[in-house]
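A lone chain, given as structure tokens: the form predicted alone.
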Amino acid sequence: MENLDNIDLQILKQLQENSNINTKELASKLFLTVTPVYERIKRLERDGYIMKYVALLDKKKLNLGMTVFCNVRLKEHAKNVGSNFVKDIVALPEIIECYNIAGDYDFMLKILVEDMSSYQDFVMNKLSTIENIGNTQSIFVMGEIKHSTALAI
């Protein structure tokens, strides 16, 4: 962040709130002209501070209202075993996040499904087919208290 000034940070904050804001509106909020704001955004994109622009969807309206965190312990920890596990996990669209963690388990998966029956089907027909899974623990979300995609900058 050493190369970012206050204006860059304000641009990033505004884009985190609304990535659809046009350059003219953004320049107006920052009390600047359009050209320097446009050039700063392009530099922030080029330098990798802005990775991509996305639309955040309503998971409940798309019948994906059940969130499950699933901790996974592998049977063995050889490099190829971990690589194969990651390749298999990435291919499953129900898994929207996967973290390699320390502690009792090796990975934590965030899974979105419609309901408990859908999760059971996912576990029985997809997750259980992945080789070298030794143990899993499912944690079911009862309510979402805080969910943000904005980074504290």
Second form
2 protein chains.
Amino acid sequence: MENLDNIDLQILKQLQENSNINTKELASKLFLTVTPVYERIKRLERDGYIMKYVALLDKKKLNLGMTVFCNVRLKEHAKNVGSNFVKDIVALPEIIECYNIAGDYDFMLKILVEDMSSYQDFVMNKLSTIENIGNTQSIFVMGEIKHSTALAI
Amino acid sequence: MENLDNIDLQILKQLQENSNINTKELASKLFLTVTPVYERIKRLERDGYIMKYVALLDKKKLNLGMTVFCNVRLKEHAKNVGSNFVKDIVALPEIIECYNIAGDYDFMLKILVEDMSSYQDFVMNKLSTIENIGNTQSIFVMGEIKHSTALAI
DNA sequence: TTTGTTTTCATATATTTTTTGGTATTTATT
DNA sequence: AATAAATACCAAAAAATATATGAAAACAAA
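Let's see the other form, the form predicted in complex with the DNA, since the form predicted alone is already up.
In what comes next, the whole complex appears, and the chain from above leads the way.
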């Protein structure tokens, strides 16, 4: 972070809003030529500031319009065991995020499904079959106010 | 969704894992030439299946290593009012996501900050100054097990 | 000032994107 | 079934962009 100057930060800001901008256009925004911008981007990739480039898709258009946060509590005996809970979670594609949290529950999952009946199916036939899961609490998302992948840098 | 054939879905799958793949390489994976792949991508963009292309950055390297979910309850009188809560939320760059949820709380925020003291500063000096906020509950993330932007298509 | 290092520019080359025209293939229509 | 219309594909050309290279400028340290 201390290695990054203001130009680097502006490049990162741009790329996390639109990574398909070409070097020429980005260079002109920064009042530079293509070479320094190109080399800075490559350096930012090499040094791991930029992890990957992805396309963000429209959930609703792809029939995954329902978002649910699911809090999970492990069974008492499993708390200290290095369980394969994590392995199971990673394998389920409906679970798009999983956090180990502090508080009443052990994990919080973000789940994307088509509708309520597919969520029911997910909980009954997939989530509940995972070993060591004690109980769960589902928090349904009614609306998405803000959803950004861009860090405030 | 019904408009998408298997080739479209495979293109989307690839692009949401790595959007910097070039058309030629993508085409060879699909046993096609560049033109149909190129045209399909353009159509998927035009039709809104692909919303945007972004670079994903490393939180920790950019000093935003602390994630907190913050549940927010609005004040009673504000529940029905079309408050400018939303406008205020969108303006705060630490809040990377905001959901209107069902359950005990009205909103859930995902917040990215550097450390505990910056979170304290955020809550005290920014979040709490937003009108109509009743009370809040902070859920601290200890570990990120899974974090994908790719939809299970 | 001198030396070494870093950053940038200008330009050339390699690669990729985008366009174009033509040919199958499918779908609809008569 | 035959014809027309639309769709999806391929091959190749043109345009734009990415990448590489050598020289100039800016900067830092001795």
